[in-house]
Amino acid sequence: MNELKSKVKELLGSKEIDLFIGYEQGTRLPRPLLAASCEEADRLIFDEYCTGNLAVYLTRKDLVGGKKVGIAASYYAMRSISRLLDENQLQEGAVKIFGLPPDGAGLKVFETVAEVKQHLQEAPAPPKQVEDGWVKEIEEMPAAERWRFWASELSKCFRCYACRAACPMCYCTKCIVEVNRPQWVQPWAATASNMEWQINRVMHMAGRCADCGACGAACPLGLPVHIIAHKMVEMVTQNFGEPAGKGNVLSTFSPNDKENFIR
């Protein structure tokens, strides 16, 4: 940890970055800092309690705009950033991302796209057990018990979009739910627009979503929302090869793409 302090510390005082974008300990859990002196890079935390994405924060223009920044990445967090390289939402060189392992040891810095994609290249992903568990759980249902049981979780949905404001990729001005001419998902909750809503926003995820839970990690009823993102990142990487650099694969095509996902 004293590696990261002093490594943030140092790139502050040279001017070399405005802000660093980590993690402090809050109240219970640790909680997001944008550090933007030494004196608050004292205050940095990096350990298996720091799962939140901060990407996320990469895409606010009030926060970052204009500002060179560095930042506190998991493996999953660089997936997101990679991604949003992809997609022209950074600027090469404009971030500097520590990549860190769960217990804050063995610090690398990266500073092109190229570092970033061979990095996770080369890493192993992190286990994902417990979503694992569920998605075979849910797949072990008949039809008609899976739909009741995703009907009953998403008819608690009150629509506050804590999944949309937690994940890095939901980056659009307007989204698809504050379109009314026409009106493509219905804006009250109810167990239909519920699911509507949640449909519509795993498959804009397709091929772009980085797989890091923070979409369920962020839902104040503790909805399973994050196993639907989950399962359609295994789909993607079944029928489209690794989700690493692949892009959205609802806007993009290639003659060697399966087709025996459709039915």
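Numbering follows the first chain given and starts at 1. Rigid core (definition): largest C-alpha set, two forms, superposition within 1.5 Å. Predicted model, so just to flag it, every value in this text is computed and none were measured. What changes on going to the form predicted in complex with its partner chain:
Core-superposed comparison between these two forms: the Cα of E48 travels 2 Å or more.
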Given for the second form:
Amino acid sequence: MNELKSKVKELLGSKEIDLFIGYEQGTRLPRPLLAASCEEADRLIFDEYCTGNLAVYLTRKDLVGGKKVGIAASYYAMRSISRLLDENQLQEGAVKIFGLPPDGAGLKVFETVAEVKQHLQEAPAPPKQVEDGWVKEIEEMPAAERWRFWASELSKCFRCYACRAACPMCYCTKCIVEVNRPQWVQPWAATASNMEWQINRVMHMAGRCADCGACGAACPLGLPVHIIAHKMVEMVTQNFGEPAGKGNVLSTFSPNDKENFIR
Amino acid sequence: MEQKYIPKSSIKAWLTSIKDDGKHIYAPVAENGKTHFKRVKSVDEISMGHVQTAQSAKGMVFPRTEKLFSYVRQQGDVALQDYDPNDIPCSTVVFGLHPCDAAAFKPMTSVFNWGSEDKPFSERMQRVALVSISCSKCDVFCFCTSVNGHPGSTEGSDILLTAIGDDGYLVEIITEKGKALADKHAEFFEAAATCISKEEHLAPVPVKFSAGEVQRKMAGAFEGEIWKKQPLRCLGCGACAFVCPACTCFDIQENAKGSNGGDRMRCWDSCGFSLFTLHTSGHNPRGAQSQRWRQRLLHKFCYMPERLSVRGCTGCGRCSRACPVDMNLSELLNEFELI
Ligand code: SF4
Ligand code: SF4
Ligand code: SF4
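Output the form predicted in complex with its partner chain next; the form predicted alone has already been displayed.
Expanding to the full complex; the earlier chain stays at the top.
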């Protein structure tokens, strides 16, 4: 932890970075800290409880625009960063990425895309037992019961869009729910339009989602919307292989596609 | 104010009788680790193990989505169908809300009926009775006592129950509405012992800041750096506003049904959304999250007290519990005292 503090202070001091996106102790759990001074950097922490996906701040132009930035990246944040690099939302070398490699050797700074990708290959992904348990339980439900489950859960959604705000991959300047000419999805809370909203949100993540679970963790009503994303990731991987570098499976096109209706 | 006593064993029977009279009962129901206000079919569904429900009770009078009126286009003319209060359940009892939720009906009323009466809001208010329960436990996010509230405050409630030990509740009957609910089923109530002191049965909610001092400091700090510093991590979602019992912002939307007619809808909105003040020209007078954060706090803690003599916050702590990035409101308000 002290290693992180001194490294960040050094980078801030030498103006190699203007801003460091890390964690500080929060009310109950670690929370994001955007440190621009050595004084602020003294509050930094980085341990196994620091799991929130800080990559969400990397596409906030008002925060990071024109700045040299460093970030403390958990495993899933690293995955998001890799996807953001693939989607040209980040430039290689523009962000100093601090991670904790699994070899236990302590803090490491990742500078290149290759290093990030290699880390993702080598480090074990934190387990998703809880999510897998949910998926199993839901899949075992008969179709009518499954429908009732999702209708009941999503009937509660009040469209605060915390799930969208917490997602590093939701960086559109205008979301489809806010397009009103024509209006694709009704923007007020009601069971059917809430379902449309979540289906749209998750479909737009196909092949892009890092499976970090930030959407579900952000929902103030505790709706398990990350489970939909988790299942989608599983299906995309089964059908299209690891998404690495291939982008959104619903919008990329290859002349060699095995389906001929597309040609 | 009249005081009575009700044994714990009679509470369910009393509520069941109210339900059998044809009233709707909304109460806290636990589901997947959160507690929500729901219309209950049986009083056995009610759970009171929580510190705070995920949402407040404001949806009873300010639903997240409401049809204001409908219109039909006929041969070059438009026929309007006004808001129909008959669509509202004729009588609803909200049971088990805490004093910080009941207190929020005052700021809501001040906003909706400011200048002219808001019909949907007022029609709903008339039909709702609030049977609150004093808080016997609190958590690190509660700060009612810093904003003139109290875990045993009667403000806003029609009846307030306070658990006295494990066996029963002190019943404080505050309004005519409350009296009617208790008198109709007088058999469940007993006389209150004269020696009951409510205080010792309430949660110890510490005072965290002086609201007067915070208001004074905020009012003088419009250009202060603090507004930029505090919300750096804020994601600009609507979670804090939507769970807040005293937030009243709404959006007007159109539920067009082809070109022949449609409904005009009112739905919840948040001053934290970047779209909230975006003009059609593309200009946004509150283009940065720091400006939106400033608006949120100044509105609650300065503008409302100045103009409506009521604060836009009752200290329920929901915004802080709901925030995905731990914007702990009492902690942040505390920082204003120090500037
Ligand atoms: S965070 Fe939850 S309540 Fe908010 S829009 Fe997403 S699913 Fe709905
Ligand atoms: S501002 Fe926060 S603490 Fe105050 S009433 Fe609203 S939700 Fe509760
Ligand atoms: S809930 Fe938190 S992140 Fe969302 S707008 Fe409110 S303060 Fe910002």
